[in-house]
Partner chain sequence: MLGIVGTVPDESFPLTCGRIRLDEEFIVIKGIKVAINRGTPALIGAAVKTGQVLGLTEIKGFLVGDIGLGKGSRALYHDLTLTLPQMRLDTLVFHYLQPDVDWHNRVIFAVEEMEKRPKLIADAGFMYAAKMSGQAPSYDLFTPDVGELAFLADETAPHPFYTRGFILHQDNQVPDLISRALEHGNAAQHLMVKGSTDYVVCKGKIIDCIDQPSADAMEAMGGTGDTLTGILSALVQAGFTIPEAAKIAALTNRLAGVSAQPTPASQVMDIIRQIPRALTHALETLKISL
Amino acid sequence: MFGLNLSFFKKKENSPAQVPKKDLGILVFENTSEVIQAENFLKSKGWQVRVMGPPPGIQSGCDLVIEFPLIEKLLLLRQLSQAGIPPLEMVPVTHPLLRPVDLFHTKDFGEYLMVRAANMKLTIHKKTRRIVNVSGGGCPDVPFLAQKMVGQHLDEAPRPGKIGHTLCGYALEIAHKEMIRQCSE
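Output the coordinates of this single chain in the form predicted alone.
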């Protein structure tokens, strides 16, 4: 008769909209070589980082940035500085225009599948998984990379990151890894 409604004091379950988002930051470097060095260094130390395209609001540095959990900022910056690869700038992602952009775009042409990473495109024949085209970029090693990879099975082609030495080689390596990931699903 005098029952109290205590639902007011019940702990609320977190809905997806209430789950706090992880704050992110991006590291801006002078050139692609520094981004690749920093990525390799950070991953070798167990950091969970991701190479992305720079957001439209960032006008300095190269065509790539490294996204990281902002809470780790001080330790991460200290380790990069000690390794001799400090970034030009560290930017907290506080606005949608500062959010880095995904490097991948996938296009399905029916029999063929194309993955683009940054400015490099890798296309395979879906049934045979043979590489039918490598294009994009303006780096001097793109014709060499295309010559080595076109006609090869996706899993047996040389790794562009091992035989290329430019931003295009790096981007093609990312596209190659993404294509392998998509084909294994």
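Show the same protein again, this time as the form predicted together with its partner chain rather than the form predicted alone.
This part shows the chain on its own.
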């Protein structure tokens, strides 16, 4: 479907993400939760978009942008507008983009397992798979997410990617996904 045959936009493992490419653009949204909604929407439509850190000129402190193939600008804009999540801006990539953290750290406490992604940690009780703690982070949705998730079963807890709004929330989503992956092995 849309964008699937754009070979130039396939992820190239060996090419540094930081290098700007003339054929790419970024979608800028009001806040991180809109980015997450747009990412989920676009991926469900088959787009191989990537969330990245914005270039220095538009950083405000807690930002994500979506990298997209610039040639598909009008089609993407139409779809996002129809879905009720139009971007604030669509601009060409002219500066290096920041790559989100993709490193995990896992710590086994015996009865408990902790996964850390960036500055966020998620801990579960291994036997019951209940989330027992959320720690780290510094954005205001961290205490909110902890309140919603602690005590819930790993598979049934609200997804930080759905109810979180900041980069810390996004990092917790990555930790949550990684915990689910490790528990399903």
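Residue numbers count along the first chain shown, from 1. Keep in mind that this is a model prediction, so the values were computed, not measured. Whichever C-alpha set is largest while still superposing within 1.5 Å between the two forms counts as the rigid core.
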| query | finding |
| --- | --- |
| Hinge rotation between these two forms - smaller rigid part turning relative to the larger, in degrees | 50 |
| Per-residue C-alpha deviation between these two forms [N40; rigid core superposition; Å] | 6.2 |
